[in-house]
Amino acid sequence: MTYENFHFELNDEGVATVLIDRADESMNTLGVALITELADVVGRLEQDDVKAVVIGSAKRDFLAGADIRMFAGMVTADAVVEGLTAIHAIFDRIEALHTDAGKPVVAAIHGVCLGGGLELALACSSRICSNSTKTQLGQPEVQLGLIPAAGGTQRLPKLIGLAAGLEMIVGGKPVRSFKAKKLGLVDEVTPPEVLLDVARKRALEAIDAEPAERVIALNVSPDNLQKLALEKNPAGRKVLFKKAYEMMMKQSGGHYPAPKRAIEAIRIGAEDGRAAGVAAEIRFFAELVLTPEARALQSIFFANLALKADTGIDSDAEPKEIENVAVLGGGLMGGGIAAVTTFKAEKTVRIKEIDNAGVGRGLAYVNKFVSKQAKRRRMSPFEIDRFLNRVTGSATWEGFTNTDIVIEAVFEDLDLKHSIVKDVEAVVGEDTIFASNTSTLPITAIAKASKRPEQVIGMHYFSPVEKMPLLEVITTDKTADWVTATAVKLGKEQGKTVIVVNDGTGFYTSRLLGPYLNEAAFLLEEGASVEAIDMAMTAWGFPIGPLLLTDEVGIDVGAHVAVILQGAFGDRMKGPDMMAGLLEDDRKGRKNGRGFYLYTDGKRGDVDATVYAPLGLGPRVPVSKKDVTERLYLAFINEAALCLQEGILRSARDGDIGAVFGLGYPPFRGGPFWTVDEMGADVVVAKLEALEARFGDRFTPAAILRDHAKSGEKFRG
């Protein structure tokens, strides 16, 4: 049989190999045209020829889930329903293979098993993956608004459990082989070059084999045995469910309608069987696909899409390979740029430091890294021994001869930076790049000293840089596009999410936080509580407020900044006088345990209330929450405004995709722009031009903003 999308063959003993393989994407997803085809190729299952089935990719993935795409036409939660009940229909005939044919069905799973592609190895009646560390298996639905629609919130609770199930659906976070062996999730393990071989003896094995008992859950611990033991009952599982929308609540605040959803399809379908689950999780789906939160976390997910493919550059300049990096600096930032580069980019690195002391902190923090990892992901002692053996250090600068990238992360001070880069040109090759990791300083400025200042370039990471997901590239007029595509492609190697912004003082994202924090100390002079300011910002749906965040930052960089900031950019950037008690108080956030914040054995505890003496401020007063969000928030999206205005931003998807990956913008709000699009310009305005009114030139609208809400039209299109 041939097929558009799938590879069909049957051999002597009635055992078929379907492999899928989307014909017009290089990654398998979900389709209209594979799921209709799909349909056929059931159908060709079904015939009495067929003994056993093994459903397999010819991709380097399994299936990564819902072409989601196809759900932006349906503008009715009814045609919506329609479309889910058709994909059911064909997973449940799936099953029925099984169930009722008698015919084993072996999914056979390499890579990404996602979404849609997880519900279809649901359908089977076992699961076999590869110990690749590439393979990853979930439900990550409600990372994009939305639930599993195609059986996974009824499937997965009943394989599993229901306390695995809840965390699986509700968290989104995949688990790779041998943890979802653990869950009972796949039935084996096995070497990806044998994967199919093995899939095809398990269902020759199976054919008029008696069902095996499914065994839930492998772990008996005192914790687990209690789980499956509430859900054996009602009270159990009205306690259960309980819990998981308590935790639910507390990591989400409540803003995303989507885990409220998935727990409620669960515990229908765990109380009043499958089929009451089944209608629900479709209604809900429905319901959910038409909201805003879903259209906002889908934006960042297709803006991150097609940051993948983007080389970061308009010629078609080829970067450099990399092989060699060098790092500077071996505390927190350097020694998180030396680990990902190790582990995740695979580069040999070799750490710079003024002496061997500070090497070894930088070599303990990739050690560490790597063993955590390894830990993980169940590396063997040889793999792990690779990996370090890739990383080393040195208080001098032997061994930097054939250094391709140099990346400093140095303190903040140009005139230091300065002698670096004319220390690092003295030992390197002529190709090699310079790339600086500073969060304000221009890199025009730092290319001064450069006597090849097209090879210069800024990436700046975030901290810590192994958890932070963005990498902010800077670009000069000077720098050479093949020097701009060497370090995006080294950032995606190093799984960053990276864009590309051209120069200027703090760029973007440290640019954006300027005014942001400056607004949180004017509230603070006129009267608002810490607390008041930084819960009035994470009931917006920020992660923490801003005080805390100069807390985390510390407090003697932020200074240190915003002195940078003002002097770019004059009076607009400045902000009360009195922080200037807080570094007099020797206040420097979480680093020395005196901030806005109490700390106790490096733990945060309530606000300080001792911190108001040094900033000259008395008795807090009432504020309201709304003024609070709105002066902090649109003096946030008015700053984004004038960084795309200026030519520092390449787009608005660029400016929504830096400030939820790098800041920590609420997610289901899609950005800045996201925001001002959904909001509408004009009102973004007519709330920016109230503030000036009240606050000055600080508020003054950017004249992109102005132009957009005469014209109607949107940044996100």
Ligand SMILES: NC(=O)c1ccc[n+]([C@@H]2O[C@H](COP(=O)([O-])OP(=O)(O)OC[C@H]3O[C@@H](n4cnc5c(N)ncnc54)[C@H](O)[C@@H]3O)[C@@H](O)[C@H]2O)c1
Given for the second form:
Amino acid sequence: MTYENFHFELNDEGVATVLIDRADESMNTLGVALITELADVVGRLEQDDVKAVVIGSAKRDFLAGADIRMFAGMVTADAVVEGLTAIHAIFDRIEALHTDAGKPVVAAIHGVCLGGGLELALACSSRICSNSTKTQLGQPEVQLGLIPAAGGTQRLPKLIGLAAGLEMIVGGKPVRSFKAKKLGLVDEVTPPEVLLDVARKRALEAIDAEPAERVIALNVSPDNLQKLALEKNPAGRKVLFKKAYEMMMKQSGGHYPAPKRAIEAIRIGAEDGRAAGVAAEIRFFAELVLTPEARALQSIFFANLALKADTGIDSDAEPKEIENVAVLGGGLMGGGIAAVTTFKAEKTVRIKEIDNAGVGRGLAYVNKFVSKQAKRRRMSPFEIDRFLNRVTGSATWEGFTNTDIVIEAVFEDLDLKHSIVKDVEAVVGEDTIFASNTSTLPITAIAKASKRPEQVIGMHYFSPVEKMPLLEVITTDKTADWVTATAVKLGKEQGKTVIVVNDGTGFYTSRLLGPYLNEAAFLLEEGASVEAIDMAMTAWGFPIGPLLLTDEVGIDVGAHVAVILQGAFGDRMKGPDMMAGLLEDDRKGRKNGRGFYLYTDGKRGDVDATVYAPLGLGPRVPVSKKDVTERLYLAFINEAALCLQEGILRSARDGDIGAVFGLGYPPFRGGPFWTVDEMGADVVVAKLEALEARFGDRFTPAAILRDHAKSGEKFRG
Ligand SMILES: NC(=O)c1ccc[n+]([C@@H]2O[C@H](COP(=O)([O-])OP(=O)(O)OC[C@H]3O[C@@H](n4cnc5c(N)ncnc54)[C@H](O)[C@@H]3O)[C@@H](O)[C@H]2O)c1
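For comparison with the form predicted alone, produce the structure of the form predicted in complex with the ligand.
Following is the full complex, with the preceding chain placed first.
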């Protein structure tokens, strides 16, 4: 029997091996054709000659989940319910192979096993996964504004317990092999090379075992047993669901309908039984898939996917092969860049600092990061050394001759950057790329000191580098395509989502912060409290408010950037003069424990009520939350539109990704351009014009917004 999307093989002992191999795609995902054919495959497995089953993959990954493009075609909730019911029926038949027909079904998992992929594995009688770091199991649906709806909300908590099930489904974070084993999600972990053999062996062994023994191992630690006991009693369950709900509200601010629905579906299953739970998960999914939040989150998912495939250039210039990377400056940013370059991109890294103490700081940063990862991934001392041996440091220019790319992260000072460019060019080869991690200085200005300006580029990382997903690559008129392609490729290897923007003061991301933070300062000047301003924006969906953000970035850094932006853009970017009072009062924000908020031993407390005096401000007055919110988000959106209009941004898509991944713009709003499309450009322009009438030029709508308002054209299509 041959299939389009599966390989089927039955051995002499009656063990069938089914390998998923989606036709015409490099990744296994559950699309309509594959699901339809899976029903035929299951029909074959139901025949008497099959005694046991192993389900694995013929591709690099097991199964990445549902092909979410499939849902775009389902425009009504009824169509979604119909589609999901069909998937349930197939997964139930896989389950019946072992529960009714007594045939063990072992999922052999290597690589990504997410969403519908994990739900398929959960319908099997046992799961074995490879110990590869590429192996991940999870239910990440909430990240797309959805919930697992092929049985995941029911089978997963049943298998690993309510607490762990809630955590995986509501948090949406996948787990790696050893964590999966600890949770009881998989029964065994093997090297990838023997995965299928072990799975077949276990399937064969389980044929004659009693049903209870068919599950290879229960993996339940005494600690877990205690938790499971708690889950069996209604009062214990109530506590658990309450806690999960509180945690979810804290993490999501209540902006996301999906995690709420996930908890509800799990609760219904736990209280009223599986049939009720299944009906709930299908109903909730059908409702969620049509929400604006799910559409916004999916737009981000697709934009991110598109950027993964984007070389960053229009020509077919080839990126340079990178082996040796030098990082100048081992501070906060340099340390982070060195860490991801060795650990994720697996390159050789040399850190250059002004003295040995600086080198030590940089190396310590890398060490700390690698040790943390090593613990999480259970890496052997040999593997740890493999990473650490690749990083060296020096206070001299020794050992730079074969550097492929230099990334500088020294202090933000144009003269210093100029002297660094010259120093570097004196010691490196002709084709070495010079990348700057400056946050505001135009790359064109930095390149002025270079003999080879076509090899100068911006690589703007965000702090903390190892956590923040964005890299903004900045090109000048002179930057060569091969240089851009190389920076983009390296950024992706470092695990980043990369957008390429054209040079200009503040590029895209730093520039957006100018009007946004200024507006917060104007509101403060007019009498709004720090709490009112920050809470308005967290209520709108930002992770932190603009004044806390100023504390985090550093009030001194903010002031420095403000001067640069004002110099480039004029009075439109000018904030109130009073902010200088903060620096006179030695308030630099979190770094010196003095800012808009109180800090004790590095821990942030409430707003510092004494912050108004150095600003020369009196008692606070009540303000309209709506007014505060609109002024802030519209200042942000209008600047994003100007960046597109001026060609700083290559596309609205990049603008949305930059704002969400770099600046914490609420993902469920899809990014500034997605927000304009959702609200209607005419509505946005009318609001901006009303603000322009009150406050002047700084709210003059970008011409591109007016054009879209007139034509009705959407930014994101
Ligand atoms: N901190 C952020 O959030 C952030 C974000 C994006 C970009 N940046 C930019 O990154 C750069 C570095 O910022 P940071 O926060 O890491 O600063 P930092 O003060 O933590 O580190 C700078 C390091 O550069 C070293 N240094 C100074 N002169 C040097 C020289 N001539 N050769 C070698 N090393 C030298 C210093 O010893 C220091 O360790 C700046 O341009 C900054 O604007 C910072």
